[in-house]
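Okay, so here's just one chain, in structure tokens, the form predicted on its own.
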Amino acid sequence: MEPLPRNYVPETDALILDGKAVAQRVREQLKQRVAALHARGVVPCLAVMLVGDDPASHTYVRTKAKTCESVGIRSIVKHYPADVTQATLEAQIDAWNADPTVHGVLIQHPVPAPLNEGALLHRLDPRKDVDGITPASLGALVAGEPAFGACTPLGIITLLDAYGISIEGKHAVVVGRSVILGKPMALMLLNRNATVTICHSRTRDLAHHTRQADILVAAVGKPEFITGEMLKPGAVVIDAGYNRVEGRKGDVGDVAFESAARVASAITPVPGGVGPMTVAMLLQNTVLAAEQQA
């Protein structure tokens, strides 16, 4: 297998952690595993529940469906209007739980209020929770037991491993505490023997904490919130943010890329960093679910 690209941010020593390249490697490996399943008469299948008309959610679902097809995974998308009843959604979850041809289920976040997204997650069979965010999956992560990892944190761990960046013994700071990213990220880093600090919107003197990070994961949801002045020289910076800023083309991360790259030893771009890894991990979890259920 060819070595990963070692590209650097112009006029800096910061290594670009290329999520697109690593995700492509993951997909190539998955094609072989999917082919082995097909030979046994098993077609891995991901079912996606999409509720409402959030444009970003529709874009994400289309991307996931297209990427599934590229590795031989069948995808089913059930799109419901925002005024759908809770009972209808729960009945769909029950049907997928009972369907042996459906191996993974994704409830696209967010599910619009007043619908109860938490109740849907509680109802989902953990064996099909390929997004890794049901209470059962998160509880297994806390206990250090086998479970599907939440896709974005798992993608970040996979990206660090691909570039040979050591986690053990490092001080990792996670800025953000969401159930789908910040909390599972902290637990995965802890399970890899990092010392972990979790920061959030009510953390006092945030820069004091971020300047101590050997590995910084920014998942705060504020465009270019983390600047180079807030970093320890030589830090590895993972930008898990995707923000739309009026008047600017494309997505903007939670990290001010140019100023951070002047300080960091390695950094993820936006786009092309964490995003492709998230989708790759969803496919990987789906294939693993098919293997386990077969």
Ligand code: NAP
Contents of the next structure:
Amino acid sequence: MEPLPRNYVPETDALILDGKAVAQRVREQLKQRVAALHARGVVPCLAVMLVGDDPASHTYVRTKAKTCESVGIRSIVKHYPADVTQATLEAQIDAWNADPTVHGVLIQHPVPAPLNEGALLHRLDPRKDVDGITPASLGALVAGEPAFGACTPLGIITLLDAYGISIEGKHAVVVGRSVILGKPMALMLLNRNATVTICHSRTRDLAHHTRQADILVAAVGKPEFITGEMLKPGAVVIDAGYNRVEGRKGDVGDVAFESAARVASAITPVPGGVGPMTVAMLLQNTVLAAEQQA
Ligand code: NAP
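Please move on to the form predicted in complex with this ligand, as the form predicted on its own is already shown.
Next comes the full complex, this chain leading.
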């Protein structure tokens, strides 16, 4: 296998953690596992539930479906209008739970109110929870039991591992505590023996905490919120954010890249950092689900 690119941010010592390249590697490895499943007559299949007309959700779902196909995973996308009933969605989840040809199910977030996304997640069979965000999967993470890892934090751990960045004994600071990202991220880092601080909107003197971080994960949802002055020299900086900013092309991360790269020893770009890893982990979890169920 080709060695990973070791590129640095121009005029700095910051190694670029190239999520695109690592995700490509993951997909190559998955193709072999998918071929082995195909040889046994099993076609791994991801079913996606998409509710409403959020343009970003539609784009994400298209990307996920296309990437599935690129490695030989079948994908089904069921799109429902925002005025669909909760009962219809629950019946669909029940049908997928019972369907042996469907190995993984993704409920695209957000399911618009007044529909109850939490109730749908509760209903999903944890063996098919390839997004790793049902209460059962998160509970297993707390208990240190096997379960599918939530895709974005799992992608971040995989990216750190791919570059040989050790986690054990490091002080990791996670800014953000959402159920899909910040909380499972903190738990995964803790399970890998980091000392973990979790920051959120009520944290006092945020910069005091972020400056302690050997590994800083920004999962805030605020463009360029973490700046170079908030970092310890040599920190590894992971930017999970992608934000649309009026007047700017493409997505903007939660980290001010240029100022952070002057201080960091390694940093993820946006795009091309965490985003591709998230999709790769969804595929990896789906293949694992198919292997487990076959
Ligand atoms: P979220 O549910 O809105 O959570 C944001 C978190 O940031 C909350 O815990 C919030 O604290 C915290 N926060 C808000 N303002 C803060 C402040 N001033 N200081 C410290 N913490 C603050 O967002 P999310 O779903 O976790 O997503 C976070 C970012 O990651 C977004 O940019 C999103 O687009 C991106 N994302 C990327 C991927 C990917 O594949 N790359 C996947 C999912 C999400 P409280 O809990 O106190 O409100």
